Amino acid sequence: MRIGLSFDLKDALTHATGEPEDALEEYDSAETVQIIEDAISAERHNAIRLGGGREFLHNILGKKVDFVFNIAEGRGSYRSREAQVPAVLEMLDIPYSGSDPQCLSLCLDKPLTKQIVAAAGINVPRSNTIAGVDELAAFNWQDFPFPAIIKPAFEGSSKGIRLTSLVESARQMTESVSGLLNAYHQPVMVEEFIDGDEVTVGMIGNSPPQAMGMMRIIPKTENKHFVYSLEVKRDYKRLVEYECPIKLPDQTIKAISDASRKSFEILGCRDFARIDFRINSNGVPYFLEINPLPGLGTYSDLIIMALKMGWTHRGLISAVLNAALKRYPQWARA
């Protein structure tokens, strides 16, 4: 089978004037693309690089492929950017891996995602979304719980989440929100900080999806309020330990597992995803966000978790590919 590989290379893009320092954080490395290409080839398929953006449009129209393995994050700062490549593929009737445009657009919108999972009975932190400075000035924060975490509403890869994103008061929050509104040109979430363990869950497959693993992120040095920020992720080998399998009470693990499967299904995810939780002092998990297009590089949480669970890097990519192919009867046995 001829399998196209759609991706956005970090090195192929440049910062636009006025963009924040982490604007290209989501995009992939050449090493990651090579690993995925090797995994596709190991499954006895022909891998065809399609790239992203205009290059992808040119190649998808000019190169015949039977299927696309998609890791493209999309271009621009639009909340629907992750849906760009899948939408083109659906228009051309080309099957592909991963979630569909509606799911990808929904899950990048953190406030809307939280509304949906909360309506399904999953615990979420209390939050408010601020669309502009006028709204920020008018809001009454008297009853809002602090400390709080401040984050852009439509970003992934911890973009905009820094060590300074944890705020202790309405005054500090106002300054931080104003900065993010100016830097990212999108709404900003002010979210109750759940002061407990951070756990991420890897999901693989469909009907039903399975929890590939759960991983707890533990700071190496004692921290009053640990934030799994961009600075920490960039220096993870020095700053954190990854506990996998996790050592938490059975009832907490079951609650995390149930919430993971339920959120994966109600949001319409397919093939794979990563879901983040914080656990409060009573062992209750709170849904933070879901990534239906998680990174597959050596530095990504999903791959770190997979390796700790006994998978190989190539084996996880093959599992995602085969889960996707099973959704298309014509290719399930290819």
Ligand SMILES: Nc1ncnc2c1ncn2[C@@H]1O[C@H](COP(=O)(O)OP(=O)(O)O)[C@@H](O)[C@H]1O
Given for the second form:
Amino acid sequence: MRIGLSFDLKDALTHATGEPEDALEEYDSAETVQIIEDAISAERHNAIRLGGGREFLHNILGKKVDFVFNIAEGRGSYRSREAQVPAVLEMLDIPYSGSDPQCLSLCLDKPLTKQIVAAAGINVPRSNTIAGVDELAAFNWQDFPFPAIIKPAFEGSSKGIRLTSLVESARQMTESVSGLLNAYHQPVMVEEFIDGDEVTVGMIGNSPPQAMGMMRIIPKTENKHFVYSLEVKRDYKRLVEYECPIKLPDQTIKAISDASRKSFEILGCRDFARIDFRINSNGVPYFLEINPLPGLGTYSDLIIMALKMGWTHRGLISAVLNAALKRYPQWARA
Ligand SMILES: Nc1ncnc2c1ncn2[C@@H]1O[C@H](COP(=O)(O)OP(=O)(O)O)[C@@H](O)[C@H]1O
Ligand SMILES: [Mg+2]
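Okay, that one was the form predicted on its own. Can I see the form predicted in complex with the ligand too?
Zooming out: every chain and molecule, the one shown earlier first.
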């Protein structure tokens, strides 16, 4: 098969003046694209690089491909940016890996995702979404539980989540929220901080999806309120340890596994995803967010987890590809 590869390279994009320092954080490296290309070739397919943005549009119209392996994050800061490439592929009726435009748009909108997940009976932290400075000034914070965490509503890769995102009072919160509103030009969430273990879950396959692994993120130094912030993710080797498989009570593992599968299915995810939870002191998992297009690079949580579970990097990519191909009977291998 001729398999196109859509991606947005960090090095191909320029950092516009006035943009936050982490504006390009979610984009991919040349190494990641090479590994995916190798995995596709190892499955005896022809890999054809399509790139992202205008280059992708040009290539998808000009080069004949049977299927697209998509890791393009999309352009701009729109909450539907991850849907851009899949929407074009649907318009052209070209099959592709991963979730569809509706799922990708929904899941990048953290407040909306939480509402849907909560309606399905999954625990989510209490939160308020602040659309602008007027709303911030008008809100009555008297009953809001502090500490709280402040984050942009439509971001990933810990963009906008810094060591300063944890706030202890309404005053600190107001300063932090105004800063983020200014910098990221999108609503900001003020969320109850769930103190306790952080666990991320890798999901793979469809009907039913399987929890490929669960990984606990443990700070290396004593930390009053641990946040897996941008600073920590960039310096993870020094600052955190990864425990996988996780050593938590069976009952907690079962609760995480049930919540993972339920959220994957209810949000309409396909082929793979990564879901973040915090577990409170009673062993109750709280859903933080889901990534239907999680990073597939060497230093991404999903790949670190896969290696700890005995997969190879290429093997995991092949599994995503084959889960996607299975959805299209004409391409499925036995
Ligand atoms: N409500 C919360 N309680 C505790 N920690 C949180 C909460 N929300 C976010 N965090 C911390 O911030 C990190 C990043 O938040 P997350 O919502 O997963 O954003 P991103 O999409 O950038 O990964 C989490 O991995 C966790 O450490
Ligand atoms: Mg996360």
